[in-house]
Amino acid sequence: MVDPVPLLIMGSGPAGLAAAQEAVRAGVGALLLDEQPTGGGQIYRALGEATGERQKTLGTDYAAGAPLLTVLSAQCLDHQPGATVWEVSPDGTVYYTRQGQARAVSAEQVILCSGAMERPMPFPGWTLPGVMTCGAAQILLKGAGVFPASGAVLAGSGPLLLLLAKQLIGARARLAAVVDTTPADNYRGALKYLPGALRTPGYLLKGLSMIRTLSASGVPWYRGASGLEAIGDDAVAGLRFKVRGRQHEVACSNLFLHQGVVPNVQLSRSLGLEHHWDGLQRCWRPILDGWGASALERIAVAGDAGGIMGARAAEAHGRLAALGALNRIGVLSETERDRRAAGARAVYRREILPRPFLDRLYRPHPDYLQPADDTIVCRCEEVTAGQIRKYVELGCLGPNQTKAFGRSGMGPCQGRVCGLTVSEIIAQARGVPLEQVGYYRIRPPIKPVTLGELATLEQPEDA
């Protein structure tokens, strides 16, 4: 077992990298873990290798995150990339895998920033080869430069699409078509949310210049569309759907999805925290106080793991938990800490006006919390919308009843894909509030580690 350290920061997203600024300013040496080859998150991905020219057309909110990456060679500040976090546990101990060999290491504070990941978007032809989500087509921009030429359609709702949209036009690629399923009522429901979201115009001003880019651009842009299907034999070939009742089809060798972003919450699911449902961004967040503490003492959560936010909003978020863990370990008092707090939590608090707004205007289409029956939900164990609702007229309760009934949930992703598509259609199915459905109960290991990377983990020497 390694020597045990103050803070350990999991993740190095815009909170990761900015907890771990907080700790190098106090002295502390913090461990900071990334399962990416570079730091940077999905946001700031791979921003340290990007050309000026990839920067361009990605925009300057990428850009923006060049300095959050100077923490990365602090010498007090040991960086770890290609870790993949498969436990942590509520005393504090973490266990990781790096180059094929299985670690753990005990900290005095882990601070959890395992940010978002992508809401599923389960239709008729979603797991047909050449279709992936607009999260993956971003990371292929953003890490290689890689982006089809033509022939690519974006389909769905919330800003990635209409951002993924613009820096690919940017890229100079010609697309086949955007398809927008933002529900129409979703803007009159949006707009009592408005002027919070106005106190903080900057994201509504970023919105209407992607609107903008995209009508300038010529590229067909279809609003207001439902009842998604993708076509094809051995991969994609098109996309089929309607608008205001008229069928539409569109030819397009690659697929490209999204339906917004949640938070990730295996790690905080596996260490048994308390969740709470979030109705209106319709997924589940664990309780954390105003320094992203949990109710376990050792353990924080911070950025988009607790609660979808923003970049900037993340960075300040990453900073009070921090600021609150060197509290915890005895090397900041309530007072410094206050003080140092102030300009973060100002930050954070004007940052997340917006959110309301925002979640409401893309709240899911219907068509994807409720997908049609013989629609694949669990793509690892390819169980579908119909056997789930044919579980619940047998007895079947919750999602962790569904592994019995049919093991979705079981696979490699161990539920981050389907949980919250099967919570949803049990709770209909049942007729109860989804609070009283529930998720998943989340077991470590959380990611897939092989009995020979297990035999490598170092014993304590009174095992």
Given for the second form:
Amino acid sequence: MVDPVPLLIMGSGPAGLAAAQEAVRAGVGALLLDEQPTGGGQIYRALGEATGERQKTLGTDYAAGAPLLTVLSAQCLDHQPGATVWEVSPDGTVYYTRQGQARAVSAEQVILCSGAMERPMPFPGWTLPGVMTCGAAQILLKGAGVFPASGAVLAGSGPLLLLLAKQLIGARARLAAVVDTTPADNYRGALKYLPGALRTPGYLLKGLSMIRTLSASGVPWYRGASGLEAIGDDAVAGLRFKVRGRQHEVACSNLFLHQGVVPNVQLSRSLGLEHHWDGLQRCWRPILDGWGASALERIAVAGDAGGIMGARAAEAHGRLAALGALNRIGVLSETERDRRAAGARAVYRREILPRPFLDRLYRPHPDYLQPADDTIVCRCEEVTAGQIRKYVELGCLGPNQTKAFGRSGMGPCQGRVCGLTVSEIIAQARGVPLEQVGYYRIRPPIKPVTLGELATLEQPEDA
Amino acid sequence: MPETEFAVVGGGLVGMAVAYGLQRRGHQVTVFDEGDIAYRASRGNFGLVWVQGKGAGMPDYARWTRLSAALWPEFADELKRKTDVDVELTQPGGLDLCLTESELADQVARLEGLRDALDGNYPFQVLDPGRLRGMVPEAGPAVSGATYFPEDGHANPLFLLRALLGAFRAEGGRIENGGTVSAITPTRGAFRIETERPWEAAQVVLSAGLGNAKLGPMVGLNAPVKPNRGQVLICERVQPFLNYPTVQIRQIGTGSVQIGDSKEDVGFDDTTAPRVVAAIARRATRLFPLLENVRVVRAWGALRIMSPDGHPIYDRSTEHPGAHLVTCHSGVTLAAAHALVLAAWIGGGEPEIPYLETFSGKRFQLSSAA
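Switching forms now, from the form predicted alone to the form predicted together with its partner chain, please provide the structure.
Every chain and every other molecule in the complex is listed next, the one we just looked at coming first.
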């Protein structure tokens, strides 16, 4: 194995890119690994290649990533796109596959910027072909400029639902409907957080602009929808739902779902880091200090992977994590670290102010946290909510036991899709708080890797 | 008045097989099991029902293993009847694949030694590469041969655990889970089980895997077991290519491929080591080149429960009658014998087989004194 690199950054979204900028500024040769072919993460996906037209469609928040992306051409940064990290050891060794070759690199400090993932939204029919997440639809829109010209329904809750609606309307797609599942009492519940949110009003103004676009577009917009059911034989053909007791049905050829995002904790979980349950965001987050540092000396987590904060806060958080790491490897004194961090810390504090309001406003509808018995929750192994409840009756206390009994979480996605739902179901079935139920033990490789690739990993004696 | 006739400490494959065996014979059993995160060998099991090569240095272990393999079909049927869980048992015979001539020669010598110890009754076969490819066309050019034993097979260890639990519950057995048993105290002909609240049991069966090393001496039993890490790789589903389980690789009913075979002395660490995993991958792709492009979806390390000679320990306390201890590292293979034969012995019946005393933990005290 080659000498350890001083700093390894995994992920090139806002947090990873900002961390890389701080490393470059300090003259430290960092290694930046990213699974995608180009830098930018989900939010700035393919921004470097996007035409003016596409940038206009996707809006100003998308184009705002341009200054961050310039770091990728810095001399002392080793940017390796197309690198799939499948394991990180507590000692700071990172295992990844690139161009069919498995590699191991040891780092003095590792910053995990693996971002967020969409919260699953299980309801009858959600596994039909033609149903995908709003995030996946956005990947197609950003990466390839592809979107359905007509017949799409957007359903769920949260800012991304409205943003995608706005972007698709801007791209002149004819949407069949937007079906909003945000429960009416969320608005009341969120009110008490409004004053905090108003201190950083940009988010709310953007939200209002999305709502205006949607209202003006003439797209049927159903609010307070519940009891969703996707219908169709071989592929989705329509969506059934209720609004104030009245049954509706909208025909569609594509159904895009969303109910918020949660931290992607697969890596921090596989490292055995302690996580706590964030009741407001209804998700797990790794326990970190003010510099994103974990209990493991060589591992830090930055951006949405450490708790949902949004792109701007993630960027600031990435800077803080890098400065902390640069201090731990002896490049920056504490004084210098704190001096450089002052600006980022102020931005971070300001940008997270609206979170409690947004988190409470877009808390998922209980229907999709506790799906009905016959709804599939684990797509890979086709395990239903009812089966999980049956295993609890048999004596299972947590998701690792139900996994052993019924294979939920054992498929190629490693429980990313069903993990939260399964823990929610067990907690309710047992009548205990979710913290007591816990989460899957995540086993490497956290991304599938072929045996042929694994076999190329060099042996210690080759060093 | 004890709250339960039998307290079985440990709800893994070993404990559940014994608990089910006792309950189905009319005893009243409570199983004490830990919570969601525990060192659980039963969940990291490779799933072989394996006879081939076992019992070197202890022919009774070979006999016991073969007895269990022979009891397995009726046992699987019984579980299916009682719980509707199909544990996916097949026993087409199994292969131990070799990559070098000397590896094959060593393997053959080991099996010949067992055949001699069992008076010639040990029907293994040696397969040259030609014969092997007749049975397994996908074996790679690097494979130098294999040994075949007709009584070997495999089952789904997770379904087995679920079926045992279901059958035990259906027979009226009780589970107390979520706590750890910290101590067992003999009290006037009964036993106090120290867990979240103390329990009193007339008799106790220790089947706590690695925990038996600590709990055994509290009731006058010796179980010097140590952890031995095995790593298993689970691959995505592929077209059926392997109709026989092998020591290294097996393909299960749904098409998934499981790869195992590593032995590491690492203490209480059930994580995985990427370089060991890479070595397993290298060996697997030499055995079956078609696996090159197959994706690994999960790797795990689990801790085997190893006694000093690698054989099971079955014991009952003379100092504190009513205390029993059961430990082994072949919880799947031996499940049938544990439920149908060993449980009867623990329950106080006449031993149906003469050699159970051979497995007493006293054999380690004697050897350390010598």
